[in-house]
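Below, in structure tokens: the form predicted on its own, a single chain.
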Amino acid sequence: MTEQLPVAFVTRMRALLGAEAEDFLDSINQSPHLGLRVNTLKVAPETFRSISPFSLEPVPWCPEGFLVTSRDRARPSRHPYYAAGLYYLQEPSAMAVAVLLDPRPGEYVLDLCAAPGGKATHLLTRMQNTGLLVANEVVRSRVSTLLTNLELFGARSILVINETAQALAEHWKGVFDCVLVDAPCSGEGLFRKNPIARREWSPSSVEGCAARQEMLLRKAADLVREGGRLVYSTCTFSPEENEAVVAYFLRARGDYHLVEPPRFPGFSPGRPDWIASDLARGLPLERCVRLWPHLTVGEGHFIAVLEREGSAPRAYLASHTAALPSKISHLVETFWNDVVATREMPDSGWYVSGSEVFWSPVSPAEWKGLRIVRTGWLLGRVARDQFVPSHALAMTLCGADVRRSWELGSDCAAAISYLQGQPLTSSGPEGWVLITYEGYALGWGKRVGMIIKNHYPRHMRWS
């Protein structure tokens, strides 16, 4: 009902959308969308489609993207197809940012804002798990989840750090091909499934949340290169924090212009008459794109693709080419050879931390002096004279890639008592076992006679 909505809120969304308003009011008391977008590093949507336990139907805007229709909400997030990172659950309307950045293969690709990693997820599949990610959250709280998410997909090509915009400004000045601000807002498109935001929102909330996206957006765009791409998102409706601060930023950056995006089915124009006429006048405004509750599936989100101009060459940053210490290389040759099958072990890229053990993209050099929570790829750790296999490195694997694996077939309960951390019960040669789902990997198991013992990550096991 409306009356639970902050009578602000209403008031304003009454006068800004006129005849459409009551239809906006009520789609947000109507149940959230669920979406549901593929991990096509893994399988294909097609194929997806054919296997899923789930009704889908196609998202108009991303060919990855289904809308779930299945009565049971509940169930794709405790399906072991999720464990397997087969998929990231995120609503419709979110799933169209990625598309509009349009990251390709082999670039350089900032996801300022990160947390909880839905966007920046996308981002490495467009980007085909090549080039170079870098997922940052400012949030340390928020970071772990971030990382989690990242490591279901089979992310290796990334970096993911803790730090403000200024300090990636000051030291990765000019370095990207595309540039992510998916800015903390005042929360409008969430107010549908979280009732939490309609009790935070007021009017104070969106003017200090505009404030701090023009400084996000500024300091952002001083990372990306010239000719590059930057996309500044939200998920809310108010124009102050939307059209105001996009006009804003092209006035005080004149090397930037509005990119005019596909007009997918279910996208709508800018309002720059929502703001002030002397702020919007000769900016071409229209150019944003907003979703809205009551004209497509999804929660709402607003969306503007800006481009540098010019056409500088491409920042490189240095490889990283050291190889692994003699004594470590030798637990992970005598692991590698034991158990993975079908891939070779990298030559040069090694990093390691402490008892962990990276395969990093780019040489510590680049990203001295930062704070970095994650230095790429994670294979390992070494730990008594053994190299013990990551999550991240199981995630990047399938059955016919490793020597032993055991496969739990459809038996969706024999999978679940896995995620929730039980040892299984069977024959076969000791060592590592890649514990997969029809051929889909869940994690690590480590077979001592009758018995493989359970290695999947306690943090992430199952209730």
Ligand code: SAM
The other form holds:
Amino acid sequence: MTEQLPVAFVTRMRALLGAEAEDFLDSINQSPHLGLRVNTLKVAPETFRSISPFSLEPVPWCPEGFLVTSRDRARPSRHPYYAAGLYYLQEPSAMAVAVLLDPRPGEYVLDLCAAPGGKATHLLTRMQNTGLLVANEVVRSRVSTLLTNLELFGARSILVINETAQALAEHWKGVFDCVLVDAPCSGEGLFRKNPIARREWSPSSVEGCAARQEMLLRKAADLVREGGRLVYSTCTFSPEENEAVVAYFLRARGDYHLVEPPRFPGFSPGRPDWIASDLARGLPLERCVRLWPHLTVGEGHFIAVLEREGSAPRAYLASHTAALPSKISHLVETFWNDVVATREMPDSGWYVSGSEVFWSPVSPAEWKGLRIVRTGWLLGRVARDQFVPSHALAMTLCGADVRRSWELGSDCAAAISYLQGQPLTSSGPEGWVLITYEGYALGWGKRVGMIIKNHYPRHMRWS
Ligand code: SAM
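For comparison with the form predicted on its own, produce the structure of the form predicted in complex with the ligand.
Below, the chain from earlier opens the complete complex, with every other chain and molecule after it.
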């Protein structure tokens, strides 16, 4: 990489790491690790490993995570399995965050800084698509990628929101079993992947990030229920954005403590000795986790697992009990019976907004007043007296779930042609068909005569 490391960064890391600094600085100039995390909602990790066209090595702390060791690093994002949502490309250290947050099926989980969705998709799979995952992103332009990634994974029990931490804290005080603050940071852990991170770094950006992180963590703390978990993570090395943020937080919030997380190979302890001794005194900051690029198979990361004291019963958000409105029920039912058939249609939780038809995990009253981007599982829309299934619905199905599918087998070229927007030729009943590759859904097509018209979303088409 031609972009030099910032001098002030190198000076600081030499002062902190001493004899270790040269190994660390060397590692930053090597090529980054490429990781792949399997979508366990669609395929078991061992099954994926047996069909994977790329060579994979396990990530020690994440059973569904792999290091891609193939030389051709471009291939994983250009394979039909990617379009089928079988995996997310995520570097291994980032996989440690959802592992340590450890959300359980049925829980209410908030990802406060969620775009582009690496950790949110991981939380979703760990929750087995149950309970409620609220994925929030404050920067509007980043929300659509977050949504695309969640829907590619087959998300149903989600709300995608575009709000400030302040607005959420006022709205959902004490509601969540788990909250993740994967904070915006100075990005030192990205220096080896991204030259822009090197260019944009400055000592004042570290200071500014630390102030914002303290604010985010304070707001997030209000959202966690008694006895719930709060995880704070960054992809930077600076103690000001890591141990110091956690220390200020613990001094302000006596109802939280740091949890000792499982120590996987390659996890290093937090460094209380790198922040002011008055601030660190008496706090078990070594319970934080640091992942170092020269000591592990991933990029730099910092993770602190916090737990709120108390045991008040958890809040329950009202579930949504509405049936499908009668004026469109026959359209949706006809589609379901003709095409899906083998899967039960939801009998309640229907929510219709304009022409769009959703299943919602909670009552609309629960999100009233918030800037909501996705209100659960988008099944489709009604247009010209017909039900048009959504890509999000396709991504929750597989060939075995539907009566009408068109299987491409292992024909990679045919799958790519479909993903590029080309029509297919096939005979069979007219109407909607799920296009599948080795049984995994790629999207919808609509058969008219001998042609299946391509309904793969235009904005996602491969070039
Ligand atoms: N969790 C994401 C993932 O795994 O894909 C990465 C999150 S990234 C480290 C931090 C995110 O915080 C960015 O998407 C950024 O837009 C967002 N952000 C920036 N300022 C924020 C603020 N004041 N409050 C909440 N989020 C903010």
